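In C-alpha cells, the next block holds one chain alone, the form predicted on its own.
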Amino acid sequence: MSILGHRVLRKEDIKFLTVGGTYVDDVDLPGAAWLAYVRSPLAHARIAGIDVTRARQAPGVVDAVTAQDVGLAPSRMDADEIPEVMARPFLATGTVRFVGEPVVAVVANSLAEAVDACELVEVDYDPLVPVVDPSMALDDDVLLFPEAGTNVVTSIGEPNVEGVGEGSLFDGCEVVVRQRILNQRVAPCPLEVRASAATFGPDGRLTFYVSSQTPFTMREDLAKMLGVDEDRVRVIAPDVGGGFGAKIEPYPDELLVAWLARRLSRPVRWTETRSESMLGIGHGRGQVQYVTIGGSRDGKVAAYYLEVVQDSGAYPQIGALLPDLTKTMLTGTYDIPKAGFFSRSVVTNTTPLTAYRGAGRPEATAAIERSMDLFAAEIGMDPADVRRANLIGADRFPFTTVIGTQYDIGDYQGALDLLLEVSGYKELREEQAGRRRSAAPSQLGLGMSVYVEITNADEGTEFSSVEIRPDGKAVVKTGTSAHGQGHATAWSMVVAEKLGLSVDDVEFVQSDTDIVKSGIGTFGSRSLQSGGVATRRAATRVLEMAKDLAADMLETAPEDVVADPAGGGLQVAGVPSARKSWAELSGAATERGAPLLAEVDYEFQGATYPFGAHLAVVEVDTETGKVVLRRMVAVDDAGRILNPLLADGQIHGGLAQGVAQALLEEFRYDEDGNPLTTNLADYTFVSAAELPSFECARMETPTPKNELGAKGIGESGTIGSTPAVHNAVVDALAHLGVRHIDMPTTPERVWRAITAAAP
C-alpha cells in the first residue's frame, strides 16, 4: 500500500520541539560586527544634510555610511512595467519617501553600541507634502518622483464607460449594483523578522545567511550588487520563521550587510526589531476596488466590471504588479459572459507593498464574492442560490473564462453542495430568522464564498536530485525552500514511496546554494507540483538505475526486479532470498563509476486551479458592534492530497490569516504618513482566542497537469475565508439596512454602520 495520501507526522517537528530551530540570529559568526540603521522619521522630505561625525567617534563604532559612501546603483525589480526612475536606493538619496526608510548605516562591535551611535547621527530634513491615500495619488498633485511626471507606475486595461446605455458592458441588465470596496493594507508579521549575516572567506568568497524564501534569487542579487560571478557567492537560508510572501524579494537593507562586510573585511550581521519589521518588510493587499455587477432578477449575472487602484508604496516592487493576478482570476468560479478590468498602480509615501499570502488572487475573490452578495441582496435572493445559478459546470473543463484564463479542472457546484450540507445551512438560516423576529441584540450572520485560485503560475523549471548513500539511505536535494510547509516530510514521502524506504531513511536538503545545484524557491503554492514532481521523477530514475544494476548482479531481467517490501533494497519478484540491499547497490554502483544519483530539472506543465467553498457564521452584538466568529466551515479541493496532516495545517493557517483580515488587521497611517500600528499591541494580530475550531471537509479532483495530480494548497484558506467572514458580518445586519462595511469589520466600524442605517 502506498504511503501517499496518508497522515504522516512531520519529521521536522522533532527538532523544533526539542532543541529548537537554527535561525539567522542563531548563526555563530566569531568577530562579527553589528549593523543598525538610522531611519527616516518623516514620510516625505528632502535630505538637506547628513553629519555622521559624532557617530563615527562613538565607542565601539566601526563605520557609519551614507548613500554617497555606498555609491551603489538603486535596487529595481527586473520588470519592464516599473519605471527606472522609481528604483529604490540602498540608502535614501536626496529624498526620503516613507517613514522607516534607511538613511544611514552604522556598524559597531556590538548591537547596543550601533543603536546608541545611531542617535548621534544628525540628519537635516526639509519636509515635503506627503501623499498617503492611493486614490489621491492619482491626482498627481504631489509627485514622489517628479522626473517621472506621474505617480502611476503601471496600468492594465481601459476604464469602463459609466452607465447602462448602448455599448456598455451592462446594456440590457435589469439590475446593476455598484460598490467601493477596500481591500486594506496588512502587515505580514512573520514571527522571525528579517535578518542577514555576511562573512568573506580567505579566498574572498561570500557566505551569506538570510531569512528568505528564495535563496537563489538572493544569490543573483548579491552577485550583481558586488559585481562578481554567482559562483563567488554562497547563500544559506537556515530555518525560516515564516515568510507569507514578504521574504520573496531581497531587500536593500539586508543586501547591504554583504557590501559592508566586504568594505570592512569583517563579518557583519543585522537583525531588525519588531517595530522595524512592521515598517520595513513589505506590506500586503492595499487595493481600492470599484465593482459593478449586473444581471437579471432571476439571479443570472450578465456582466461584471472591476476597477482597481493598487497602492505600491514608496518604491514599486511585486506589489505594483499584483493587479495582473487580480485580473487573471477576475470572474472567479462563475460563467459571466461579459467582464472588464482596469487597474492603476500608484506610489505613495508608505512602506512598499509586496506579495502576501495569495498575492492578487485573494483580492479578486474578495471583489467577486462581495459582489455576488450585493447582487443577491438587491434582487432578494439567497446568496447560495445566486451562486448556484452562475457557477461553471463540472462538465465544462478545461474552461476558458471571458477574460482568457483557462482553468484545468473543477467541480464548483459539488463544493458548494457539500458546504451547505456539512454546515447545516438551512437550519442556520432558520436560526437567523428567529433571531430577527425576536429583535435579539445578538444577530446571526451567514457568509459564503466559492473560490478558485491560480497556483504555480510562473513558467520555468524546478530542480531536485535523489541519491542513495553508501549506508543505503537516500538524500533528496531540492530547489524549493520551505519555511514551515513540511517539505522535509512531503519530499521524504515521495522518495520513500518510490524506493520502498522508510521516511526516516530519507535525508532532506534545501536552501544552500553550494549544496543544491539550482532552484526557484517557495511561493505561489508551487512547491509540490514543481519540486515534488521533480523529486518523484528523480527517485524514479534512481529506481530504474538500481533495477538494472540489481538485475545484472542477480542475473535476472530488470523487469523481474522489485522493491523489497521490508524496505531493504531490491529483490527478484517472488524470491525474497535473491536480494540486494540499498547499501550493496550503492557500493556496486560507485565501484562501476556510476553512483545511484539522478538530477532532474522539471519543466512544469502550466498553472493549476485549486477551488473550494467556505461558510462563516458570526454573531454580531448590535449594541456594541462586536463580532464573534462562531463557526468557520471550509471545503477545499487542491487535487490529490499527498499528506492530509500537512494539508490541514496549511488550510488552518490560511483560514486564520483570512479571518484576521476580515475582522482585525489593518496597517494604518495618519494623513502625514505617520504609521499608527508599529507593534503587535497596536496592530491587532489574530490569536487562538479569536478563532473557533475550524470544520474542514475535503474534495479531491486530481489535475491532469502533473503526475501527482496535485494542486497548491498553501494559500487557499486565506483566499476563501476573508470574503466569507466579510459577507457574514454584513449579512447579520442586512435586515437593519446595512449594505456594506469596509474591512476590517471592527466593533467601531460595525457600530457606525448600524447607527448610520438606523431610521
Second form
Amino acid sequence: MSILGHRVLRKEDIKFLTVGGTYVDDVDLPGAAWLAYVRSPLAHARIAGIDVTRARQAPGVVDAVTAQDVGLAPSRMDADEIPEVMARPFLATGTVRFVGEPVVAVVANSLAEAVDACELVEVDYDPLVPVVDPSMALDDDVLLFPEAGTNVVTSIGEPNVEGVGEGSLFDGCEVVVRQRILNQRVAPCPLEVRASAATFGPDGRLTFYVSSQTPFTMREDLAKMLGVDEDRVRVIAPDVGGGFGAKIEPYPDELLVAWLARRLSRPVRWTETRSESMLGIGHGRGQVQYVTIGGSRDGKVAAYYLEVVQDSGAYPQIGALLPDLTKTMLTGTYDIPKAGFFSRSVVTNTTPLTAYRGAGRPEATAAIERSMDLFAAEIGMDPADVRRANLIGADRFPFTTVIGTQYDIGDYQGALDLLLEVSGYKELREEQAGRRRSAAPSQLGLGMSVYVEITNADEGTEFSSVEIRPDGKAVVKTGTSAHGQGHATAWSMVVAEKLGLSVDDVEFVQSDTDIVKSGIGTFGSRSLQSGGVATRRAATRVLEMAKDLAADMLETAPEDVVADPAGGGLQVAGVPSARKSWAELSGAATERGAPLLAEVDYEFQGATYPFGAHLAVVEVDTETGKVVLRRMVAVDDAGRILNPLLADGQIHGGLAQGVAQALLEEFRYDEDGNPLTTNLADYTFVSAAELPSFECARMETPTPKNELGAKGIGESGTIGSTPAVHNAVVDALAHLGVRHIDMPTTPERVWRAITAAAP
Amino acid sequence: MKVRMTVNGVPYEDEVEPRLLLVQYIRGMLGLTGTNIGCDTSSCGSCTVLFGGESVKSCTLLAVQGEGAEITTIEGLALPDGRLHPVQRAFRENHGLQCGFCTPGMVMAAVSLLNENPHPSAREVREGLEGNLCRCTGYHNIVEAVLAAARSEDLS
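Got the form predicted on its own; any chance of the form predicted in complex with its partner chain too?
Now the full complex is given, and it begins with the chain already shown.
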C-alpha cells in the first residue's frame, strides 16, 4: 500500500520540540560584530546632514557608515514595470521616504554597544510633505520621486466604466451595484523577524546565513552587490521561522551585512527587533478597490468591473506588481460574460508592500465575493442561491474566463453544496431569522465565499536530486525552501514510496546553495507541484537505474526486478533470495562509475487552480459592535493530497490569517505617515482566544497538470476565509440597513455602521 | 553583578550586566537557544520558560532577578532518558507546530497551563494560551495537542 495520501507525522518535529530550531540568530559565529541601524523617524524628509563622529568614538564601535560610504547602486527589482528612478538605495540617499528606512549602519563588538551608538548618530532632516493615502498619491501633488514626474509605478488596463452609459459593460443590466472596498494593509508578522549573518572564509568566499524563502535569489543579489561571481557566495537558510511571502525578496538591510563583513574583514551579524520588523519587512494587501457588479433580478450576473489603487509603499517591490494576479483571478468561480479591470500602483511614504499569503489573489476574491453579496442583498436573494446561479459548471473544464485565465479543473458547485450541507446552512438561517424577530442584541451573521486561486503561477522549473548513499539510505536535495510547511516529511514520503524505503531512511536537504545544485524557493503555493514532482521524477529515475543494475547483477531482465516488499532493496519478482540491498546497489554503481544519482530540473506544465467554499458564522453585539467568530467551516480542494496532516495544517494557518484580516488586523499610519501599530502590543495579531476550532471538509479533484495530481494548499485558507467572515459581519446587520463595513470590522467600525444606518 | 541560578538542573554562576534580560542570559551566556525572542513588548510568548515551575516570559525579567531560581527551558523538558514530555509528544502527534519558532515557548506555556488546570476545556486552553502567538498553525492543532496531553495518562 502506498504511503502517499496518509497522515504521516513530521520527522522534523523532534528537534523543534526538544532543543528548538537553529534560526539565524542561533548560528554560532565566533568573533562576529553586531550591526544595528539608525532608521528614519520621519515619513518624508530631505537629509541635510549626517554626523557619525560621536558614534564612531563610542565604546566597542567598529564602524558607522552612510549611503555615501557605501556607494552602492540602488537595488531595483528585476521587473520592466518598475521605473529605474524608483529603485531603492541600500541606505537612504538624500531623501528618506518612510519611517523605518535605514539611514546609517552601525557596527560594534556587541549588540548593546551597536544599539547604544545608534543613539549618538546625528541626522539633520528637513521635513517634506508626506503622502500616505494611496488615493491621494494619485493626485501627484506631492511626488516621492520628482524625476519620475508621477507617483504611479505601473498600471494595467484602462478605465472603462465611468457611469453606466452607452457602450458600457453594464448596458442592459436591471440592477447595478457599486461599492468602494478597502483591502487594508496588514503586517505579515512571521514569528522570527529578519536576520542575516555573513562571514568570509580564508579563500575569500562568502557564507551568508539568512532567514529567507529564496536562498538562490539571495545568492544572486549578494553576488551582484559585491561584484563577484555567484560561485563565490554560499547562502544558507537554516531553520526559518515563518515567511508568508515577506521573506521572498532580499532586503537591502539584510544584504548590507555581507558588504560590511567584507569591508571590516570580520564576520558581521544582524537581527532586527520586532519594532524594526514591523516597519522593515514588507507589508501585505493595501488595495483600495472600486467594484461595479450588474445583472438581472433572477440572480444572474451579467458584468463585473474592478478598479484598484494598489499602495506600493515608498519603493516599488513585489507589492506594486500584485494587481496582475488580482486581474488573473478577477471573476473567481463565476461564469460572468463581461468584465473589466483597471489598476494603478502608486508609491506612498510608507513601508514598501510585498507578497503576503495569497499575494494579489485574496484581494481578487475579496472583491468578487463581497460583490456577490452586495448584489444578492440588492435583489433580495440568498447569497448561496446567487452564487449557484453563476458558478462555472464542473463539466466545463478546462475553462477560460472572460479575462483569459484558464482554470485546469474544478467542481465549485460540489464545494458549495458540501459546505451548505456540513455547516447546516438552512438551520443557521432559521436561527438567524429567530434572532432578528426577537431583536436580540446579539445578532447572527452568515457569510460565504466560493473561491478559486492560482498556485505555482510562474513559468519555469524546480530542481531536485535523489541519490542512494553507500549505507543504502537515500538523500533528496531540493531547490524549494520550506519554512514550516513540512517538506522534509513530504519529500521523504515521495522518495520512500518510489524506492521502498522508510521515511526515516531518506535524508532531506534544502536551502544551502553549496549543497543543492540550483533552486527557486518556496512561495506562491508552488513547492509540492514543482519541487515535489521533481523529487518524484528523480526517485523514479534512480529506481530505473537501480533496476538495470540489479538485473545485470542478478542476471535477469530489468522488468523482472521489483522493490523488495520488506524494504531495503530490490529483488527478482517472486524470488526473495535473488536480492540486492540498496547499500550493495549503491556500492556496485559507484564501482562501475555510475552512482545511483538522478538530478532533475522539472519544467512544470502551467499553473493549477485550487478551490473551495468557506462559511463563517459570527455573532455581533449590536450594542457594542463586538464581533465573535462562532464557527468557521471550510471545504478545500487542492487536488490529490499527499499528507492530510500537513495539508490541514496549511489550511488552519491560512484560515487564521484570513480571519484576522477580516476582524482584527490593520497596519495603520496617521496622516503624517507615523506608523501607529509598530509592535505586537499595538498590532492586533490574532491569538488563540479570538478563534474557534475550524471545521474542515476536504474534496480531492486531482489536477491533470502533474503526476502527483497536486495543487498548492499554502494560501487557500487565507483567500477563502477573509471574504466569508467579512460577508458574515455585514450579513448580521443587513436587516438594520447596513450594506458594507470596511475591514477590519472592529467594534468601533461596526458600532458606527449600525449607528449610521439607524433610521 | 553576580547571579546564580539553576537551569535545567544545572547550577550556573555568572557575572552579568544589570540590564541583561533573563532571556538574553539564557540564550547568549548559557547557549540555550531553544528559547526564542519574537518581540520587544512581552507580547508573543516565544521566550516562555518555567520559573520555579510557573511559566514566565523570560524577556520580562532581568537576569539578576533569576538569583536563586530554578528554571526549566525547552531543553530541560524531556525526561533524562530522552523520552518526550507528554506535551512535547502531543504537539508532534497533533501537528501542533510548523516553523517551530513559537514552539518552545508554546510548549512551556502549555505545560504550565496543565499544571494549573489538568483538565481544561478547549475554551480554557485558548484563553490560557492567549499570551503566546503563533502565525503558522492557526492554533487549531495546538489546542488539540494540549487537550490530548491532558487526556494522556502519564502526565505527571
